[in-house]
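The chain that follows stands alone, in the form predicted on its own, written as structure tokens.
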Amino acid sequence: MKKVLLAAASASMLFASAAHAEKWDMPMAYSATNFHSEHGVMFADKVREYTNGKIDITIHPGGSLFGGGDIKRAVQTGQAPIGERIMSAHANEDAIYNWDNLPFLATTYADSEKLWQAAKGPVNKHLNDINLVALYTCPWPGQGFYFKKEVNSAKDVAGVKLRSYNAATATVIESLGGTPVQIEAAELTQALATGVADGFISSGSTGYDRKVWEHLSHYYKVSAWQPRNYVMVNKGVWDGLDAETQAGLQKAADEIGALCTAKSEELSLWYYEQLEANGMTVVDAGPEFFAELEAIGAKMQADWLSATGEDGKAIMDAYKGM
């Protein structure tokens, strides 16, 4: 009943907007210069083209319209018809959304794409249940560790306050003996400057965007997983669109998803170069540290399968069968 009421409320608020081609506001959590946000602008352009101007999307990057943690709820409830968020941020609500944050399961772009194809059906089923439709996803480069000191093993992480952005990063930090601190990307620079956090897990992209060399000294390449952002649309709005408009939106989404993924891969090594150029030490994680992370990853995969039941098993079986 709660889901039905949620869908009805959002539909009544936004059906007219979709039907009469009113402008759509699209909140995004990351800075305007981040490649995810840049591709959001490209998506909006293609949507205008492929819907013959029926839908005009305005991008609001950097959490300027809704903070990162509020974007999903805003789209669910009809405060915005469309938005972008890192999918694994919802994993505390439903473990299925952690499909792309299982350490060392899919560590390359090719494997990340295979994993998304395996996960797409079950994930969309869960999203539909909460009044959302996923239009496209785009991966971040592989995740590594930022510190203000040399780190060779978990002993060096004990007690360190590290920014986490989802349940998976919090689990890894806690397993290493660190203290996870939930911080949105837009707030990261201030958190590092004020000592709220002394490091974090992320890709080279976040470090470059936030100029973390002003506060941190070391980046350890691990490429443990490639989390994905996704563009979601309110299901009530989506269902209210005519078939031609839906097709135009999906065509734009499919093209931008592929372009954004290719851009992410292109930039992945470039970000390391920029961190080094700005004085950071950028190296592979040492053997002891890496072995500890692999053990954590194996346990996280097993725990995820236990938590997600048949849907998780279906994703894993499909992925491993590709």
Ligand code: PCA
Second form
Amino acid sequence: MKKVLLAAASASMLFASAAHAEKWDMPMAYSATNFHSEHGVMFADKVREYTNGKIDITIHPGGSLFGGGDIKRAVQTGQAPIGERIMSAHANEDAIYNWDNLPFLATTYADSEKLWQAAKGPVNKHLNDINLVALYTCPWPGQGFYFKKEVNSAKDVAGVKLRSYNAATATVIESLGGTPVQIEAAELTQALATGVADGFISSGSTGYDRKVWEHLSHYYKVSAWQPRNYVMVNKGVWDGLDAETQAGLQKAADEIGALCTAKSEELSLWYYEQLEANGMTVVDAGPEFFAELEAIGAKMQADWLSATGEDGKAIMDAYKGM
Ligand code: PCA
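Output the structure of the form predicted together with the named molecule; the preceding block shows the form predicted on its own.
What follows is the entire complex, opening with the chain shown before.
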């Protein structure tokens, strides 16, 4: 009898919380098995727990609900209350979002974290101005270069079509004399298979996810920068939540941001091993190629500082002072 009553009580409690649950669809751009997406699922679980079932998030990975390029707009306009996107893809509208794509500024997880701490204030202000609230960020492993041949310098890149994922990668490719083609990770395998692109800039993670060893042979690690994905909420939706619910979401976000970052670091070398195990040559960039990339990075840093004015300078000064 007692058991039955308890079951009835918990069922009615469940019903009560479900009746109040807000259902949120959360579009994410990368494949379901990628660590960013897996942490999105863990985030949704924690949010249900910390908001006592009030916010019930369903994850839609792989650009299945909105393609990567449409996620920001979907969240800004409230078509989706929450979503995830690589932040630097916003840089075609506002250069501030390139803070984490400046080659050779922050090349380790420790420096990437410092840079985010330095950037957070100004970046959040810019996000607020476009109706977005950042909940957590998570870095990709370091960025390197995929090709279908050996590359020793920019001479070998001249005229090669390379897939870019944002304005900064397009700039690097153009500076090397290649031709950038903007393509979402979800469409990358097809682009390589059909010759739309013959290489790309990314981490070991995306090369592994897209099994690019089927089309490409060389990966130059470089590890020049670590762009971040972030989870954003529509500002109007956020402002409409009571303080307790906001705190629950933020607690879940803080925990997942830290876990996802640790996972990214843990996997970074493992990805290289997987590329090698599948037959790719995984090496450091040779001295000539590396020096060319450093020169490109120095110019991009200077250009970013002049494009972003006071806010960019504040980020750079705070970072350098850490
Ligand atoms: N993977 C993403 C962005 C950076 C990365 O490592 C991509 O290639 O789309």
